[in-house]
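As a starting point, one isolated chain is supplied in C-alpha cells, in the form predicted on its own.
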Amino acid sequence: MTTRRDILRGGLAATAGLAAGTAARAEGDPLITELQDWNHVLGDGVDANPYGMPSRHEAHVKRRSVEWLTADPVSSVNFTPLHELDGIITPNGLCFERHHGGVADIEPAKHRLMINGLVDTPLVFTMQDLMRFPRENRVYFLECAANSGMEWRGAQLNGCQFTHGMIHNVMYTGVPLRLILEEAGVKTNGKWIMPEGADAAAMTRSIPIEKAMDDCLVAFKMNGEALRPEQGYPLRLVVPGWEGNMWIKWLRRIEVGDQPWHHREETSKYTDLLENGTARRFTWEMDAKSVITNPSPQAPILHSKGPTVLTGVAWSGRGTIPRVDVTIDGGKNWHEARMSGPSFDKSMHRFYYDFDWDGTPLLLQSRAHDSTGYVQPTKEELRQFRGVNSIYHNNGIQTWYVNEKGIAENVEIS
C-alpha cells in the first residue's frame, strides 16, 4: 500500500534530483565561484537617490510611442509596457500618457475647481478646501477607447505594449463626486455633467449625473503619492469603467446641465463608426478584454521545452473577471487559467495558465469572463456586428504565434 510517506519521498526525490540537474549545469560557473564587484565593493548610502528609481539594469522597461501614429507628439499617446509587469498595479513612471495638448504645468497653490451651471450655489474650491472633504481609495483600470483599434482591419502592431498599452490600472485616492456636487447643490433638472480640463485643449465630455453620483473620484493621488504632471496634477476626474478620455485630466470646472453638450470630443472623435455609415455614440463603458503578456512578442520563451509560465491580464469596465480560459493551440483546447491576486470591481486581474512546452509552434489566446456573464469576443465576431471602420472599442481575442525557438508575433486565425 503505498502511503503519504512514500508520496512525500517520491515528490522530494524528484525535487531534490531537479535541483541536482540544475547545480550540475551551473558547475564551474565564474559568477558562482568568484567573487564579483558588488560581493566587496560598498555601494551607495541611503541618501544618494533621495528619490528612489529603478535599477539601472531595468532602463528597458519604459513606455514608448509609435512615431508614425500622430502627427505631433504634443496631441499623442505611449504605451504602457504590459510584458515587462506582474500582479495588477501599474507603476506611476509607466503608466501610459494620452494628450490632446501637452501636459499642463500648474502650481497646486493657484488651481481651483468651479461648479457651475444648474446648481444652488456656483462654488470655487482650492486644493487646500477638497482636502477636507472624506477621501476613498479606489482601485480602478483606465483604458484608452482607442486601445487596440488600429488591430480592427488585422493584425499590425508586434507587441502587446503597443496592442493592448494604452491601459494602466492604480490605486487612486480622492473625493467622491457626489459629495462636491451636493455641496454645490444640483437642481432637479440637473441631468448632466460637463468636465473641463485646464490645459492647452480644454478637454470636455458630457457625463449622466447618474454616473457621476455613484462611483466617480475628484483624485490628487495614485499609488499613494501625488498625481504625476501627465496623469493630471493636481486634479482629475476618475470615471471607473468608462473610456478614459472622459477621465479628465487637470480638472479645472463641472458644469450641470439638463443635456449632454456634443463637442468635439463625443462628435468627431470616440463614436463608433459601423459599415452603414451610422456611429454608435455614448458608448463610455469598456467591454471584458484580456492579452497575454508573456510569452508575447516583446517577451519570447527564453528557455528550452519543459515547465513554462504563460500570463497576462484581463479587466471588464461591468465589474470584475472571476474566470479567464486561455489556448496554446489556436482554440482547438481551452484551460482555465488560474487566476491571482486581488479581484477589484472595474480593476485588473492577473491571470496564470503553467504548462510543459514540448518545443512546437504555439498559438495563444485568451478569452475573459465578467461577473455579468458577458464572454469576450473573437474579433471577427466583432466585426460582423461593427465592420471594420471604427477605431474604438476594440475587445476581441487577441492571437500570438509562437514558433520553436520561442520567438512569438502577432497573428489573426480563422
Given for the second form:
2 protein chains.
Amino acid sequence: MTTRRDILRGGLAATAGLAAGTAARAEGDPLITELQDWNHVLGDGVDANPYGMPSRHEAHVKRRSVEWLTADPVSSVNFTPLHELDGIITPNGLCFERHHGGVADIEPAKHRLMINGLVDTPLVFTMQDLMRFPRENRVYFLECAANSGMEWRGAQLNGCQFTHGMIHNVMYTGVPLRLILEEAGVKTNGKWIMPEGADAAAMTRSIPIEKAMDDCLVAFKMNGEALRPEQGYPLRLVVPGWEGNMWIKWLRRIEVGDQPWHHREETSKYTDLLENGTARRFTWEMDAKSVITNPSPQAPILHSKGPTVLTGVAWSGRGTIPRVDVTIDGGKNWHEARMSGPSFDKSMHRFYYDFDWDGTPLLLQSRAHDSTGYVQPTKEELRQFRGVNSIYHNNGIQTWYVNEKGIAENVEIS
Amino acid sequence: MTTRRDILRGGLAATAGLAAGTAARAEGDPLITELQDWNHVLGDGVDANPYGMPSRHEAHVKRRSVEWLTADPVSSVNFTPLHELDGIITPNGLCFERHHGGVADIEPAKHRLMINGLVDTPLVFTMQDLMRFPRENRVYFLECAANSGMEWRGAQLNGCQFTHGMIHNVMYTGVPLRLILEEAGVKTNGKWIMPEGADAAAMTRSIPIEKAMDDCLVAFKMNGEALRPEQGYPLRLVVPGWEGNMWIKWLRRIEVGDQPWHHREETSKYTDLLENGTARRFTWEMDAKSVITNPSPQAPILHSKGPTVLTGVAWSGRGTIPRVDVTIDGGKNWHEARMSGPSFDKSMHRFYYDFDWDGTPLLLQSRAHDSTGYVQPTKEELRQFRGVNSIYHNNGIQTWYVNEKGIAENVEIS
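Now the other one: the form predicted in complex with another copy of the chain, given that the block above is the form predicted on its own.
Now the full complex is given, and it begins with the chain already shown.
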C-alpha cells in the first residue's frame, strides 16, 4: 500500500516538482536571503483594532451575491466562500445571509420572547431572563433548503460558493427550547410550535413538538460571541439538521398549537413541486451531501503536477459523516477520503484526498455516507424521482472538470 | 437530589422572581404588545457587509489594554474579553494580542519558510508549496506565560479580561511540522529546532525535536479563515499546550541544531525567577487552570436572587479537563460543575454551575482537574514554592467576591 509519505516523497522525486524547487530557492531567492521591510520596520501596535479584522491581502475572501438571482434592488441572499475556508468552523463574518425583510436592527434591552398558545402560563422573557436558564454549547450546520437549487436543471453556476455556499457551521450557545416550553407548561393538546421573527417579514414556520422538545436551542451566541445581526441578533432558534428557514431569526414569539399553521413559507414556498403537479411538504431534514471545495472553479490548481491536496466538506441532517468517497476520474475509481477534524452530530465534516496529480484532466466528485447508512445520490437519480420543478433539497453529487492547466468548471456527466 | 428542573422551578416559586415577572410581562409590556420599528421597517440588504461585523449594540465587546502595563507609546498587549464570551471558540476578532515588534504586514506571495541547519537538504517553501502537504484540523488554547502574572503579589486587576484574558482557543488548519522536517531530512544530531518570525522582532525560541515531531502544526488558518495579521498571517507555528511566545508568528525559518540557543526570550525573559535568585527555565507546559467568567468584576449579577448561571473556562497544557469544582462560599462547600461543549486535548473547556442565589454575598472560586490527575493549586500554595518574583506561570485559583447587589471584585482569601 502506498502511504502518504510515499506519495509525497514519490511525487517529489518523480516530478522534480516540489523538492527541487524548494531546495533551489534556498540558494537564490531574495525573498529569503535579503532583508524585507517587514523584517525590520516596527508594525502596528494593538490599539489599531480593538475588534480585529482580516488582512488587507484577504479582501477577496467575502460573501458574494449572484446578480440575476434576486429581482429586488437590494439583494436578499449571499453565499459563503467555501473555497477559501478550511476546517469545519465558518467564521461569523463569512456566514451566508438570506433575509425575507432585511436585517432587523434590535437593541437587546428592548427585545422580548413570548411563549403563548396552548400553555398553562403565557410568558414573556427579556434577554436577561433567558440568561438565567441552563445553557448548552453545540456545533451545527445550517443549510438553506434552496442550496444547490439552481442545479436541478443542469450545471449552471461556476463555483462552490454559488452552488453550495448557502451553508455555514457554527458553535452555538443557547438554552434548550424544552426548558423554556416546560417553564410555560405545554398543554396535552399542544402538538406543534410556531416560532415567529421580529423582523419586518415576521417569518413563521410550523415545527412538531417532538423536535422542539428534542434538540432545539434558543441561541444567543455563535462561535463564542453574540449572534451577528444578519443571523438573528439577539436571539435565534436553532433547529439542528432541519432546513435553514425554520431557524427563525430575531425570535420574538413561540406559539403552541394543536396543528400546523400552513403559513406562506411552508405552502407556496419551501414545498417541493414534483413532475405530476403535486408537492412534497414538510421536507424538513437536510439529506446527506458533500462538495469538493478545492480544487473548484474559483480555486484552480496552481502547479503543473505532483503532490496535490483535494479537500471538501460533507454533512447530514440525520447524524454524522463517517465516510466520504472521492473520485478523480469521473467515477471509474473511488477512494475513501481522509477525514480530519471533529465529527459532531448534524455538523459539517472536513475531508481530504492527498494525491499525486499526473497533469492530465480530472473529473472530480465526492460522495457522502451518513451514520444512518444513507449514501448521497447522483443528480440523475434525484431527478428520476423528483423531476426538475423544485428548487429545494438538491443533494446530488457535484462534478468539477479540471483541465491540464488546473482550471476547473462546473459540469455534469451521465 | 435536587435536579436542574427542581432548582429552576423551586427558585422561581420560592423567590417570585423569574416566573411571576415573565407572566406579568405577557399582559402589559408594550415591547411585546405594540408594533416596534424593527417589526415593520425593511432592514439592510446583504450588500451592506460582504464581510460581516458584530451588531452596533456590541461595541463594548472588545480587546482592552491596561494603560500602566506597557511603557511604549504604542501598546504591545491586549486582552480577550472572556466575560463577554461563551462556548469554547474565541472569535478571531477578539483573540488577545501580544507583539514584540508590532504587527508585520506580509503579502502571502512574498512570504517564504526556510528549513536549514542540521538537515540533509535546506529547503525554502512558498505558501503554495505548503498547500501541497497533507493538512490537519485541531482545536488548541494559546495562553501567554504571563497570563495572570500581575496577580503573584496579590489581587490587582478588576476583571477576568485582565487577570486571565491572555488566552484564546481556536481551530487551526495546518501541516504537521513533522512532515516538513522529514521533507528536509533531520540529521541524527538534530535535537532542537529554532523557529524564527519574519517581524521586526525576529522572535526566536528553542524547542526540543521530540515536541516538533509530535503535535506541532505549521498553521495558515484559524477558525476556518486565514490567520489574522496579529496572529502571524500568513503562517504561524502551533505548539500545543506550551506557552504562547513559542508559537512563532509570521514564521519564516526553522533551524535545526544540536542544542538550545539560549536567546533573549528564553533567558532574560520567559524564565521564572525564584526567591533564592535562581530561575526555572524551559517551563514550557501550561499547567491546568480555570477562571469564573460570569459573574466577575466586569459582569455583575443583574437580578436580586433566584436562578443564576455561573460559568467559566478551564484548560491544561497536558491534556483534557474532565472535571471542574466550584465553590460559592469561599471553599466551605465544593460542587462539581456541569461541563458543556466539546472536550479536546489541550483545548479550552466550558463549565457551568446553575444555582439558586439567596441574595447574600458570595465568594466564588473554581478548581480545574486535568486528565493527568493534576489539581489546580491555590495562589498561596504556588507562592510557597515559587515566591513572588516571577510574572510567569501563575495558575493559582482565582477568587471573586460578589456583594448583595451582585457587584463582583477581585479578592484573595487565605
